[in-house]
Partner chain sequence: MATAGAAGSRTYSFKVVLLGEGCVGKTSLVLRYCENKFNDKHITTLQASFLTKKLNITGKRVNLAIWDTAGQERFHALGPIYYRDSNGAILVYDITDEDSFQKVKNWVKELRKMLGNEICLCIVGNKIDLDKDRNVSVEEAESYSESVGAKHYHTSAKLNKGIEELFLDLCKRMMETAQAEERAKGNGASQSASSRRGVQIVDDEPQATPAGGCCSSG
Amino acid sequence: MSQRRGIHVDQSELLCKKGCGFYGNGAWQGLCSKCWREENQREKQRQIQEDQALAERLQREEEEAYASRHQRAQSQPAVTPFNKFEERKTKEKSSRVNTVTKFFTPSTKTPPKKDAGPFDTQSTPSPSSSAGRQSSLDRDRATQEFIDFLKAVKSGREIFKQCRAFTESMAYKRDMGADELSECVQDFYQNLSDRLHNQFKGSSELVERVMDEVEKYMMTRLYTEVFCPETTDDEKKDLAIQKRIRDLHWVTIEMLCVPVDEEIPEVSDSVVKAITDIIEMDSKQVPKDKLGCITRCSKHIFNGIRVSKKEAASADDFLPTLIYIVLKANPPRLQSNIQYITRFCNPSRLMTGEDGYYFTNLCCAVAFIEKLDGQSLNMSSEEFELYMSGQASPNGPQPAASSSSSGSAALSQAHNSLDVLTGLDERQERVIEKARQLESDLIDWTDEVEQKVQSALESFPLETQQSTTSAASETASAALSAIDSENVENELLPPPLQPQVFAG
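Structure of the chain above on its own, please, the form predicted on its own.
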């Protein structure tokens, strides 16, 4: 077999195609957010001009047609009274129908209630549900944290008013598409950032902190409506990529040329943490927090590569490993999370920095998985299709011909089952043998202990100890009696006094 090709992406391919130096994104046709917005604005202006030209042309044609009809009407004889009566009757009937239709048709110009929150629709969870209560708590907490942060910022009250007014104004735009909503949010980010830079000149770090808090406040309040909206096909893409990853479960670490040795405990721990972080991304609401999960996942990957290779990891090692992690994790709602970050994240964070770099690599990894084929894994297309359909496995014997692929798959499964049973039989025999050896060792140990105890009893009999004890007690009593017998002076003592009765 020929030498396997590694997965390589030139770092220049991650940058914007316009050559501005910022990171590009596949969702923006390889452009950064700044160039994409400029290109989108130019396209919209061109479309507006074309629509205006079309409207003017249609208006001219309508005027010409009207003039032509008017000229023909003047040349025709007058309409009879009966014809006028029929025309008037038809108009009255059409008017009555239109009036009834308008009466039963809800007006599209009715604004939402003033006391309703942004995007309050029937799809909003009921306040009595646990999800609705949790969402309300998250919004209240984000609002309070935003207010506490702005207390120490100059003109913080004005910033809060602008953010709250914009968030509430989004209620009037709930029928807009996701791209239009994204453009509104990005315009607000840009305008607010420009005003803050003019106000806090020389304090770019403060501006970034304020913009981070603005993003957190706004996206927490708008998350339930702008994440995976019904006007997009994000959910369909989520299901497609999940099925694709499930079908690629047979891809091994060797096929992707991943320089990671999971036999090393530290490397295995880094892989598990990376998988956990990429899955945790779906539980976050703020785009910055989702990017943080991607960044932590990437750092665990770099650590695993460094420990495995015992040297610093390179970018060529990182992308295949990231693809392997995504295949193992199969993150929930992957496309929706990528689109949400792309649409509503602070653009400066995606264009530069480690967050933007790791996010761009994740987009490349997802694009590679979607287009993965046999050539990418250095195998034939027939073999790739057999693996994808489940008719064969890379760990089993290869099929001899495509016509007998089904029988070969069944035979391979039977061989694998026999191998497993043989291995279990051998392990059982080893366990039984060791159990018998342990039983024999316990019997020998018991006999040895009994022999030692018996030998000790024979060497030191109990009778000797008992006789010695009785002799000692007899000696003690004799000594006591000897003390009284040797005390001769006791016989010379006078008799004890006797009590006398006194009669007085």
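C-alpha atoms forming the largest set that superposes within 1.5 Å between two forms make up the rigid core. Every value quoted in this text rests on a predicted model; they were computed, and no experiment measured them. Numbering follows the first chain given and starts at 1. What changes on going to the form predicted in complex with the partner chain:
The two forms, fitted on the rigid core, differ between the two forms by less than 2 Å at the CA of Q190. The Cα position of K201 differs by 2 Å or more between the two forms after fitting on the rigid core.
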Given for the second form:
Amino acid sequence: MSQRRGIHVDQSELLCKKGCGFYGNGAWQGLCSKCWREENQREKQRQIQEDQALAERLQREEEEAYASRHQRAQSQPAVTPFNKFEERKTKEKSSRVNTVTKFFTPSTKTPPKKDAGPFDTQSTPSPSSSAGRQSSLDRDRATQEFIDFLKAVKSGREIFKQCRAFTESMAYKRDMGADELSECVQDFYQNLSDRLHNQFKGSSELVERVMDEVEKYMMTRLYTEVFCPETTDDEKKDLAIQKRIRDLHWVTIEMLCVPVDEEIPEVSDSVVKAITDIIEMDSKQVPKDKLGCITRCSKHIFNGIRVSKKEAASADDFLPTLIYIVLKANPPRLQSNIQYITRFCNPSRLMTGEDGYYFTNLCCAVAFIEKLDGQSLNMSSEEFELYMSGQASPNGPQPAASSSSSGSAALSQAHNSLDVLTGLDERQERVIEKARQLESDLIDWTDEVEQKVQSALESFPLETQQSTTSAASETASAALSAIDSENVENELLPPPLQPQVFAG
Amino acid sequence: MATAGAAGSRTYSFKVVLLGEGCVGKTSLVLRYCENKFNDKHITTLQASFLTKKLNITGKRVNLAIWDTAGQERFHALGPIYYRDSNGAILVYDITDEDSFQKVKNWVKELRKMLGNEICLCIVGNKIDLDKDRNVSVEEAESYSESVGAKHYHTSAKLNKGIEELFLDLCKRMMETAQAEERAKGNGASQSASSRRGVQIVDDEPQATPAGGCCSSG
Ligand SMILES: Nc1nc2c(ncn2[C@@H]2O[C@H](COP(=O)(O)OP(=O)(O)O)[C@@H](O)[C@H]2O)c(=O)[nH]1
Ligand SMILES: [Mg+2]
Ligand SMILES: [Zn+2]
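Now the other one: the form predicted in complex with the partner chain, given that the block above is the form predicted on its own.
And the full complex, kicking off with our chain again.
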């Protein structure tokens, strides 16, 4: 377990995955902020376009399906509108439309579990990275699954239309604050579930299942937009809690009164699994899936407690253990994840469900870690400060002086060098942070200049811009730039010799 | 959060928090109620911190979620995170422990301040099987409860006394509150954002003047 706390950083892991030489960041999929921003911008742009195209096609198909159903209504009343799409599919040559029509084919023909299945036909090569394509695939799959699910639901088509329209409308609200976005989504959930109850007369269980699927569909599409948005200080809070947890590395299981005995193999196994699950939360997109990670983490904790104490875990046991797990795991983007779940999860799950209970405990654990002081660990504030500043460190369960004197000397030396290393690590951390700040300032500055140039260009259009209309002026501009490039080269040469007149 | 439909066919979902000092018997009460167990060393339950119970009260379905809270003093400040959005709170003290009753009084003040009158409060004197060691008088506890708009119950998790009544009564009260809320907001209208989130901050304590004698030590 202890190696988790150690400092193992491979220099190459720190650098931006694009190889631009800047430092990358796990929160930005290993890219530096500049590359990430570019990637993300392109991704957003593409998503808007895709959504737009999808919306248009679905609209068209829906109308056609509706018309065809009316035509067939007399002769073949049993035919579902979906079959019509299957027919049309063979006629349509555009593969993009194929993808969309396949969304509506009965699942017996397109097994939704086969990843490659309905998406192979996508002929347009994705211009962005595989990560971008992956999230686009995720979104397509979410749509496919949502439609498959709704086929069996009364008014499924109606529900899909509403969700799609709402999700698209969110794309135009990107400048809204996070709380307003959350209000919008929560209002939508509320209205939809009210309608499912009152208008469609769904049972509570059915409504709950539909709402789960609605959340999955919508949040998969909106994830990149609304997770840790730039309008909030979520990212700042992430860094703060991450640093706080790192500073608390010296806190032991005894100080927190955690009732688990890691000497027992099954218990230490549960602890490792709990840590893995809580770290995994960050990799999920749908709030319900993130909650699932917290719940799995909690169940492992319960198991650890039950095996250690030989009784069922109560809240008195659970909370301190969860705090301990969070301290050990230092989960990535902890605050962003908590905020995202709070803002966009189905409220019923959060407020009364079992998942909600574990989530609330996680919120408690974070609040406790933020406010933690000497008193909450049963020590004097002086002692607490010594540990926090790294001037002292608890020696763990066995005091160093217990063995021979030479052994204890070696141990204390090891402690000293560890402290030095920690200090170095912290300094490096600060340097990197400053560098990042500088970097993002530079990016902002470039953006600003770019914007200014753009607006200048717009208000004073260049003649060469209009030249694209005629081939003649195009060659002229090419020639012009050729001359320019010659000039550039000339600058590298020594100045031409000037004829000099000598009197005499 | 209570979700009750206009048609009356919907299931009520209630969240109830258990509050009180450590060792007063919170966990014992809920384990007795949900699994009819007391000090059972043969563990078949994985955990006793979140338990649910399905009830049918006068033809209406109720899903009760009971949230145990960490009772240690160092976690006291986390209370508001736990009881946010709850429909009911069960405040437990040990009748042999005067101090645990004082803690209940603190919780009442805090809950009323944070959640107003929307939350149904139950004050529970547990361990009545130990009546010979009683340190909190019945009269004091009951009159205090009345003065703060809470209902008082006497229970023993050990002997399984008074527990069914406690939870059944609480559910009925929460249903009344939910129905009143529904009527107030009108049929079919969707809840406002603030009531959906369920948190209401009240500046002044809407507290009745305590009846004589109940505040002798506080
Ligand atoms: N005599 C008696 N003991 C009880 C009763 N309820 C709980 N206890 C005991 O009080 C102790 C603390 O109970 P527990 O449920 O863990 O309290 P919690 O810390 O409030 O959850 C345990 O030893 C229980 O056996 C009761 O009604 N009568
Ligand atoms: Mg307990
Ligand atoms: Zn880069």
